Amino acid sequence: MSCQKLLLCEVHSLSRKFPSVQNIRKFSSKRSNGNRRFKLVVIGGGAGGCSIAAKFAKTLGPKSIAVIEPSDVHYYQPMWTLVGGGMKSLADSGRPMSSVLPSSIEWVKDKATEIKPSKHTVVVGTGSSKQEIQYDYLVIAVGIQLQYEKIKGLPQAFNSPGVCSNYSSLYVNKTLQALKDFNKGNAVFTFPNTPVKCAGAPQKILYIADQFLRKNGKRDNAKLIYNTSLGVLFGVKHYADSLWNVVKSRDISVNLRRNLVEVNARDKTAIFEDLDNAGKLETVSYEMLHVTPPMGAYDLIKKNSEDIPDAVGFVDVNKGTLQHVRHPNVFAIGDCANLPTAKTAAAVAGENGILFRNLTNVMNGKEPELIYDGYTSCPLVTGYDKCILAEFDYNGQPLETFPIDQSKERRSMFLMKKDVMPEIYWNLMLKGNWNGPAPFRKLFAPFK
């Protein structure tokens, strides 16, 4: 049996074995008057917030947990690479928020606007609808903010042909349309000069576009350009070497240390700054432009939280225990934390078991005991049937699961990305039953 089939069988087995915390939900849309208090408050209903809420829903009493999240829909965002390439639909990537939250928790369907750790309080709403929610323990899981507006001409340019982005549900469907409409000229793909979530995604769509244009007889009339603010193609050399082979074999132009600063939709040009030459700008014409937006910490953390952020604006936590460095009853998970690892859903999976154990210890008057090693993963899709499965730790050292060289393009790893990982996400991770592939790494270790 292949590693992929074995893992998929285990996923289905585990999803049947563990009790589901997602039975029929009947969330109230009413808001009670006055303040409310919960043993655990989770801010954010994304991958980190849902998975942590699901874990604690099994150990804490009913209505002991509140999840603060204003959105009606929960998206599995790693699927948007495939949506942009026409392999999945946007609808495939989303489910009602009410269907992914544990039925025993209270869903506060509102936006958190302020955190007051000195008072163990989160403020939700504004004006006359403002109210305070008190907590004994707090998990911050708000993710990272997309900042298209930091690029001159955006987001307005998304209303014009050829400009697209896989990073937003508002624009991801424009990517496939841009590929279909492409005739000849430059197809330009960008990587911003900020922290980003899923740092491999900007080049995944580059490789998918290359194959799409080849399949449709348009590649000879296209110049594919990847302009990245980074000084490397990928941050881990073990995988970067393979990716350089991919771009060279496909005649893709890569320009390092280039940052998109302006889009002029009227004349279809993009302006980049040369980060190694202050003040130097380069103008590139485009027929298609895929934008990875600048990203940063939400104002909730950066501006509206007492003593929560670090100097940059992310939640200031111990990188091993995930506990806040100044407030022992506060933890953070995922993209909002200042962890020096790639911000991915796989990292969240690696973090949530650590956080659950350590926060449980704190609740019981003990010290955190587990240490997160920075595990993260990036399935680098290189087309419609191949993928390089990058897995690594805080030190940029490969931390691979399977007994094969994962730096090579493989169809099996593509099928993992396309078919297995969504199953893991919906059926295990969001139900609190997935802490990453470490057990499988141990299982396959004798075969390496």
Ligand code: FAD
Contents of the next structure:
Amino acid sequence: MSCQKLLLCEVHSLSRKFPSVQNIRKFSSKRSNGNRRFKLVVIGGGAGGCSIAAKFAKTLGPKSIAVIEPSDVHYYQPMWTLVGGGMKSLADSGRPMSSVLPSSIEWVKDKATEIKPSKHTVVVGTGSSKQEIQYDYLVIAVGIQLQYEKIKGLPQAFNSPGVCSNYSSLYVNKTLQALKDFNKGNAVFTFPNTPVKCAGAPQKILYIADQFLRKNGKRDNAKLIYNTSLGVLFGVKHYADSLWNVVKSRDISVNLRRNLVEVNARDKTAIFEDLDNAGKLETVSYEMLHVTPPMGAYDLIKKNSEDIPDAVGFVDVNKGTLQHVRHPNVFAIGDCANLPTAKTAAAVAGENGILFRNLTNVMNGKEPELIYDGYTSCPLVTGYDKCILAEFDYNGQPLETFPIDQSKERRSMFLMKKDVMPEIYWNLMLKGNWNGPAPFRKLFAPFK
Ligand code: FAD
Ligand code: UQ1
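Could you switch over to the form predicted together with the ligand, since the one displayed so far is the form predicted alone?
Every component of the complex follows; first up is the chain already shown.
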């Protein structure tokens, strides 16, 4: 069955498991009988868009908020690391969009195609179905775009065995299949030469693969290779030191400054450029290839929204207040914002309380008052029962919640990632009631 057909089956089974909220107001941009002006418009119904819409749904009246989001399914993407390793299913990671958006908002089930900040307008749809939606206040939460097509030979190579990627609902099920099919040879894992979401995920699956192959008696026949475009294993030394120990103890080869440029599925080779020697290419044969795709700002922001992006293409916000630097009635949250921190759902949790208070102030004619410290977290899963819980701020300073050394591999942190975090996400964060673990950090501070 093709990846797309598999996905459709998933969507149908999800709708049976999580019935849609009955009274949610949904209109397609093709029908123009709905209200087209809203006090608050949120673009994107992912981690950031859902959680911020939920917060404002509690304070603004009905019909005040519109969420523009084209997808039928909302995915808890952090679970895909575990899906790739066979610890959860893809269906476990998704819920119908209608069941996670607040019931009092208007869901514009379409794609935003242009933002016109000078006219306080978002354009949705294209061609004859194009329509304009007006806002008093705007929150941009569209995430970051996957760009598999920037690698020669992709995405076509995903149709061949052994090529997989935890970063997409289309390809994540191929990871477990590739592990099961593996007999001998190279298992290669990549990290692109672009900003990414969850910078730890490209190596989490490397460690899971190592454990999987050991459990199945195939590790001796395997060479595990981690080729990363970065010059370091992880951006924060406190955790990178521990990860180097993991890599050495598990006999994994790490090559820094290697960027995947081509996949040749016919002869099962991957071609990398050496970022320190211009023009030098290296060909690596693979039995299994896990690709972390290049990523970048969506064209919506980068090309189609005058005065919204920074020079690179992400939404140009104040890194403390999350308010747009030129348009005071526009804010951004999550992966689409040009915040100099690691892009994660944990960062979204740290941001959403700040954004809510600051935008509420602006709505009441006051100045933003809260300042985001860049809090982000990456549960670095290192196998089927271990995890290093990285937590840090804008300066790369550890900002740890628990009164233990979190740079050590721990089973408790693995259980938190696997069993506790999904509950926090679905039941607290998406309902607007989780601003990250700062209160727990304060509670545990005396025990550190
Ligand atoms: P998203 O959640 O991606 O949502 C963006 C939404 O915008 C989507 O629903 C999309 O359909 C919509 N959209 C896009 N374009 C448009 C448009 N033009 N118009 C309207 N809507 C649009 N984070 C962690 O904290 N911990 C982890 O362990 C972790 N592991 C991860 C592992 C993997 C494999 C992956 C892929 C991610 C992981 N993350 C993790 C990162 C986390 O999932 C993201 O950082 C988080 O989802 C960002 O939230 P967001 O709202 O900015 O973007
Ligand atoms: C977190 O708050 C969060 O957002 C919901 C995540 O995203 C899935 C995380 O992975 C982590 C680790 C946190 C931080 C939470 C705690 C309890 C340390």
